[in-house]
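One chain follows as structure tokens, the form predicted alone.
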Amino acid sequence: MLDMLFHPAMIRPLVAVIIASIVSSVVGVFTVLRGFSTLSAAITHSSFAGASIAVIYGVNPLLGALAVSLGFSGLTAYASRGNERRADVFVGMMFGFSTAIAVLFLSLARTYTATAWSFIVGDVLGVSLIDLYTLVAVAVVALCIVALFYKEFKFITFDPEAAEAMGLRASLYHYLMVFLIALFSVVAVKVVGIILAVVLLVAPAAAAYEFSHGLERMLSLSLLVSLASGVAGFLLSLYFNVATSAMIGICASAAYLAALLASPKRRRCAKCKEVATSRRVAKEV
């Protein structure tokens, strides 16, 4: 197997593979202390759109991704600010239109179903050297915007409320984290595709924070386990032969799955709770 990965047409899909699982790893984190896990998976179902309409119209898919992602994160980011009730409306109500979307145009050119279904499922493995460059600006891009406003957007996570009285433009933080999940989605639609966009985003993220009492270290563990999830997924599927996705899905939710199971602060929670019912019953008697 190690002679199969380090062929010459594995480096490609291995290297967006970990393009992918860094950016994950990063924009994940800030997704899931936010909350904002559903309104991803509409986000990237939005890219999904883009791309079919790049498709037909000759662009590459990458680019119409990332330009309707951006658009649909902008009003995504404008419904959800200061009014979450409004926000879930229209993020199921993108749900609807982004697919319908992606349906109308691809039913206007049939021959394009094999295109399509590689969007949805994802297909590294023909990832083109141009595909390879894009992704690597998209993903430096991402990780820039990170590093500028690193403190701004840890303000803003942890504190609004103080991060306001300080006079910092919260809305301002506030669209530039969703644009990151936007220039996310484009990374993954052709690394796992749109189905599984979320869980390489969230997993990792989620994973971390079980083990976690601070953002740095929450980072770094995410992006240890987006990597390993992201590497083991593509050398099983190499060794099973089946579908990268869905080897990287599974073992991101793998990690998950194990980190719930061994998280301290569930058992911390636990224990916690114990002596709180024993004192109760204890004044009780």
Given for the second form:
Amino acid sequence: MLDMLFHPAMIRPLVAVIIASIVSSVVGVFTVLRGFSTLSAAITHSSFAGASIAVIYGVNPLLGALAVSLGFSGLTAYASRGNERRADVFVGMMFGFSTAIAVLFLSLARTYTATAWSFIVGDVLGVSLIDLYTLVAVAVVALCIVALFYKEFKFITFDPEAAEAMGLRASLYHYLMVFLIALFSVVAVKVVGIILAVVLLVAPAAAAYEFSHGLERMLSLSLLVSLASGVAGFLLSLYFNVATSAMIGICASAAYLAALLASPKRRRCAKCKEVATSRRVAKEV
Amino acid sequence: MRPVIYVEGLSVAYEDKLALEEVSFELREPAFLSVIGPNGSGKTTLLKALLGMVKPLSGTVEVLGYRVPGEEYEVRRRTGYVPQRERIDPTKPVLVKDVVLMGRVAKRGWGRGLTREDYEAARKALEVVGMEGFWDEPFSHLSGGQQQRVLIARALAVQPQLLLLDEPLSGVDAATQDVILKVLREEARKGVAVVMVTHDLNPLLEVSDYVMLLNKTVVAFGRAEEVLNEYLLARTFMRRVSVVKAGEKVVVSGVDHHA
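Form predicted alone done, so how does the form predicted in complex with its partner chain look?
All chains and molecules follow, beginning with the one already shown.
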């Protein structure tokens, strides 16, 4: 299996998987902690719409995905400020609207089936050199944003009210976090496709959460789980000759389920319940 | 000399519901001000209005000499803020040192790293609240009272001119309440203006320089001994209240602290 990994034709897809895993592990941590999972699903669907529009106009689909998902994320971030219910409705509406746009434009394209399928489930084996350069550029921008504003993101994630009250421009960092998800969606649309993007984004970070009491540890574990899921999924897909995105999605989901079962936090929670129940029973007696 | 806080005719509404109506008061010098009122009386809204976090319908607000809204970021940079602990999700993975250093992050300006001075200020603030041994502990492992002390340390770490605290005594035991009040009293003595919002009267009667009774509008504002009488408290809480003086201690009964 390792021979396949070092085959010249596999280097480019493998690098794409590693890039997607790195970006998802970092962005995923803030997505999970801020409760942006649904929002991230909506944004990846908007990148699908962008890629579809780009196909019609003969532009690189990744650039189309980037433009539309950035625009959509800006709109969503604006709409979601202040009123949670309105934000929820807006995200739901845009979810459907962007999918409708994607389907509309794909129905106009001659290469409908192949193109649509590649956006929906990813096409990592078909990553071109230009795609790879685009992924690297997007990943560098995303990681630089996190490195530059890491401490501010930590404050906003933990206590947005106090962050704003003590002088941080909370709305600016809110926009930046949503932009990060948009950047990830561009990477994901090529590697795992829109449907499995959320799994790659959320599962490693959620698994890491179960074993972390500090943000740095959660980031490190998330990176580990994400890379392991990505590379293992890639190798298994080659070995069994099945879709790469499906195997990556299965590996990431399995990692999350295993983490949930082995979680010390859940065990502690169960233990607390036991103590509380025994105390209640003792009181009643 | 400009007052620390000057509020004139302040009204704030959320959609179609009035939260504050024609609120006016002035805190001329740094002192310990307790804002007391029942739930839903606009206490938290008042704190937010002082920081420009809610848009007033009308009125004038000046804090530390800066007009709000307009110059609210000047005020926020000089303010230590303690939100209601219930609004924070304690299961988020952060360590005590992360929480205390957050205040310093806000003062640093974007993209600028923390310095040794920031770490020293954070450690000192933890020491002030008696939590210096918890630097590397997960925040989620602390008790409610300990978490509250860490949040106060975060506000102190910014070396503020103004401290705004939203229900810092809520849900903590009497011993922790004593520690918190002692720390806040000391800050007020050092020249920091302390504004504490609470619906729990008894612990703070002896530490407040001024008391404001608030129920959407200012029912009374003045020295604690002038304001804390049965008539004004009954008007504020809309129920019968007894004030019993036992030596230097004053005990208020009849106010449902969890109303």
